[in-house]
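Next up: just one chain, as structure tokens, the form predicted alone.
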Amino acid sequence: MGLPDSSGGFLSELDVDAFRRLFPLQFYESHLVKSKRPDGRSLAKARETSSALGAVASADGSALVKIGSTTMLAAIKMEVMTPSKESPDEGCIAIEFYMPPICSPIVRPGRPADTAPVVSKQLSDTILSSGMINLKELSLISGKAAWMAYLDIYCLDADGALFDAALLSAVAAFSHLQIPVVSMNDEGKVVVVSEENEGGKEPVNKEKRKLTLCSIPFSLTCILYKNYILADPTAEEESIMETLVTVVLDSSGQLVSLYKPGGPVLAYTSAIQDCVALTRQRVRELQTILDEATAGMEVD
């Protein structure tokens, strides 16, 4: 149904579309006063979310995640490295976030998206500070060999809440991760055992295994606009109402981080508390989605 015009009638769909483009704030405010959004959601409701594990057959762990139209493909490749002298019993994690031109009309070919390195840094800080992964689990031989986990996340459709979808895809990929079997070759180097060379020396680790994930972080991005709080915004909502707050909680409900990259609206204590409360609800939803995706998954 269209919007009411000045004469009390209703504007046609064409007129509504023109009004939305010319006066986006007024268009949204006409919905917000009814506690509704143009896509039919309530202000506190997140979009439909799904997670599919094993999306990339050549990766050691992978996941395809969708939050609304926002789509992320995460893949992990494991490589053997020499650990640092400072942390001889720990492996490493390297995270990169990519936004190819196909993900959004504002991303131009040949020009890296400004958002990509920011999200990469946020992901690295969140995953490492949350304690989700014990880096000692990535050790193979103290001081000689450890795992380097390369996590690459590709944004296939950037329709808002990019960090939330990227973090969920990272968590799902690590949940799916199967650490390869390795052995010592004739030169004394630790190498991954493949089907071609599995008849060699005794494996260092007997079989593929999964990581033990603790304090799994989940996030929710909210928009603050006047007295309204909009959970899980679309790209259009983010471009119109520019004040964002991202809350990250772990699976036990503990605060991991809070991120507010500027914006014209001040984040008062009451607003932050409301955002945290919405995030607690969202964590339960995302944990259920992740549990359903990993249920029955076995190491080959």
The other form holds:
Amino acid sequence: MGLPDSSGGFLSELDVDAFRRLFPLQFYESHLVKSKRPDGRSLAKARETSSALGAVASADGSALVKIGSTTMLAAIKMEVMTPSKESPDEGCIAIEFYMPPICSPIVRPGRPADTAPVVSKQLSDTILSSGMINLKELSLISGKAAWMAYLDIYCLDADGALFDAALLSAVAAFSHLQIPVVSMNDEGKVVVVSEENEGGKEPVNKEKRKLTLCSIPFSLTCILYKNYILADPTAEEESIMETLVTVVLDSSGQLVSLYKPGGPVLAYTSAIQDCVALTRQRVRELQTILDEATAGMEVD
Amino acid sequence: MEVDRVDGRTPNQLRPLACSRNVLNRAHGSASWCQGDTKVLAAVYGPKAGTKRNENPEKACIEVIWKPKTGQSGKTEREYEMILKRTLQSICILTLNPNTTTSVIIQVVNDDGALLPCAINAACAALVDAGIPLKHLAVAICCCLAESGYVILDPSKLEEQKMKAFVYLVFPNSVLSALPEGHLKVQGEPMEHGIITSVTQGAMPVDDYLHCLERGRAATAKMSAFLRKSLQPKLPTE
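Go ahead and give the structure of the form predicted together with its partner chain, now that the form predicted alone is out.
Expanding to the full complex; the earlier chain stays at the top.
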């Protein structure tokens, strides 16, 4: 394992936990040669994933997603706004990703995590460029009123693959979104119709209560280390082996994003193709998980 | 289908490159890099004593500060900072100066498309100017994908807005080695074909991405020759 021979005696006495802390890379390598990971997964296997819709009752759409112990809570709040002059018949989506101190020992109170704005930016880029949401559907009255969707994602537990979990929670929240009913009041302003005083005014959006999601994006983060590809890394794995590749594919198989920010390992064409193949499998898994979650909601 | 470019370039033609080193007096290393009308100024300070936040007893730390042309830095700038930091970390030999911080400051002078690749090239030239030990250079390129799957290189701002997707790629420069050919090959591919950084925007078929890779590799070979040429004449005098 590249350790000096003289320490052989010392190593044999070393406790496994101590070895893991002192020589993390050697510890991982001894697992990788057996095509296993310390948590018992095979290299290409993602962690157990679950999604629950409607976790926040006060929001118009929400979801709680877990990938292993990485937990994301996403909620959407809809507000009526005046659309901009350039796109009078389009709504708007504002995405914000938060990493409160609760999520990881790395994040300290009063000092925001550097990764949070980066993940926010990546999320809005991915969601907008995938074309999952037709912004025209968010329009109410052309040039007068449109929906502004505020999507807030809170990371409750950061244990690796943050972007994957955040994207899944965003998609799940959008699939749960129920657009509130609005009507025009006497001054010509659009107001939300509350459940008690229904009747009287004709609602503006009687039929359009759900968004149609076309080509939903799903993502998988992989670690490249030597010739190994590890899917869905934990925070420990991310800190030891630093080369990350995030592939986002949509349900029709288009590549939405291939994101590799540096890292000591170079990605060759074959590795890229392997990552894309792994993501294809993962897209199918995530699609079923999402379908099951939505089906569960309809039964209730 | 051919795509006509506004400035009459062929799809594979890059804009004129210009690189000058040692443009700032106080910085330990500096460089300005132009690709057509896009111009970025980079300054390097360090290695200097590490600040408490970044200190690492085993590795040197790199911090990147991105200054936009106007206004305050927002999310886009923070993302660029992160990408640039991770990219530079992968080309620097970090174990040589542990417990130090090297600051790289990027000032955007003019943005006319392909801003991030331009900044990466500028930062790389500035690191060389500062004498920071590097494993190899990094060469960055922007490929744009038109609706018909047609690829154009090094787009201007106007072209960037019209295209359906674009890909920023960073490759290592081609290495001149005394070792026999084939020694530096990894999985049958030369070292300079490995991707250091890849950032994409817009949806595209996977095959088109692979096509962009090929075109990007061909173009970076030329760019790395230019980078080598513009860095070399200064070496003997130093």
